[in-house]
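Next up is one chain by itself, shown in structure tokens, the form predicted alone.
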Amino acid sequence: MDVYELVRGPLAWVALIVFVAGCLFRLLSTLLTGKKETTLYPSTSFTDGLRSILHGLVPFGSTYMRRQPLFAVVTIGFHLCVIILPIFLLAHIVLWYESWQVLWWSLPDWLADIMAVWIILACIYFLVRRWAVPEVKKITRTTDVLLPVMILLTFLTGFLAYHQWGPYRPMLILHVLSGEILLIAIPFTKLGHMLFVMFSRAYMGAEFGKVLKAREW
């Protein structure tokens, strides 16, 4: 078994199993260990929680986004691309078909290229912003730098491998391996916010909307 078959086969299964198991563990542990504090003004407002979730999905809905339009545009585009591109990329769909004989709609090549470039430039922007903005630099930790680098490496190597720019085989192996490392990291790092963002927004909406009679945005 060569290196490519190793990363595409056994290591891919390991990454997928760790990702699924890690996500389930984080979600279940949060739900089972969480407890409601006894407070003078209980915060049990389903309406405020739901409104907070919906409001968080509206571009430029929050004051923070409106005050930093460039950051908002880059961030919104980044999150959309980083979710949509891996799922609807033709090369990935072909791999799913080879393994499971399932097919779905794919992105046109030109759009996939634009989304990949957006992610790459966004990661560079996030890294520069970490050091260029004083208030962000103060709270920056090592993982805050490593995570954008991991995402950048995954999509950059995939982009280069797809267009066969540079040594194709090593680039493809590096792309698959970095993607697997990224997948494993999701449940155990700040990337896990993809699992808990709805819970946190619902909680903030219930707390601030009912207890303090104010909006969290």
Contents of the next structure:
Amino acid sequence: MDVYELVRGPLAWVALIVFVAGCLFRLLSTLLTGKKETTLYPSTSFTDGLRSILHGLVPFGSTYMRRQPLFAVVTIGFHLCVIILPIFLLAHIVLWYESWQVLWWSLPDWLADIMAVWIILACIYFLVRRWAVPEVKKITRTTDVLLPVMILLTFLTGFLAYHQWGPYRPMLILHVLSGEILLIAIPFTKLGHMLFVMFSRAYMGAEFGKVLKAREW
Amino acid sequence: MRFKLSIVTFVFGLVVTSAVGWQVSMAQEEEYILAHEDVFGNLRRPQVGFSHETHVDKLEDGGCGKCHHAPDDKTGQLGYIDGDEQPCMECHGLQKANRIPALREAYHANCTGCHRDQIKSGNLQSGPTTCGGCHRKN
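Would you mind generating the form predicted together with its partner chain now that we have the form predicted alone?
Once more the chain from above appears, this time first in line as the rest of the complex follows.
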């Protein structure tokens, strides 16, 4: 039984199906089972919601980003890289072709390297912050440590496998496995914020903008 | 005595020359280095070492067409034409053309595809299936 074939084949199917189905399930159950708020002034406002989303996306738009500029730079880079790198990495694209005969543009390898290193350093930064900053330490739970560790492991093993530093096959298998664990974790953990941040941001924006006639932080 | 010796020497020389001539005429090397900088430009992965000999041994008869598949003049069907074994890049260029896959895609599909099929059907001693298995950084 070939372990690489196992993680490349059946486990990859499982991870992708659980990821897609899980995201759909979480999205639909959140949107459809939410109760209509019984208040005098309902806070549905598309424009306010959109404004708030954009406010949160623009670098140094929100007050927290302005107050913690280093954190803002680290996390903006981290989020951009963590989304762009897995999709546009040559090695992943070659695998998609191997399975489905689809092909798309790939990042140059030097840029992919920089992005991977940024992510690895950012994960270390987040973990140190969880321990060193008191107001963050107070609210840190196991999941808040476990998830950055999983992301760190995934990108670290991928980086090491690409450079062929260390035992190659085990490193590659670990990388594929940690990626699959992450995919499965996304719909069912805090990583699901990638699905929900738009909605919670829009709600806050509508609540502050339409009802309180104020800008939120 | 001398006559017998010269006969033996002559036959021996004939055998050796034929063997060398056969090898040369078959144009096969011990191990090919597949790099193709002329097609790919700067290589993004380490070059691949390919043992033609190993593959000839493993594939035995009828296996040549796995790689040396040329289109038939009349039908256009891909098949093995004995004596017309061209290198891959004769037909497969940098970009996909008509229905001919690009060189990199052709290599990956043919090489790793076959190796993975072999492993899935139980032959665990087949060739590499991972990136670095072929693109070995030495």
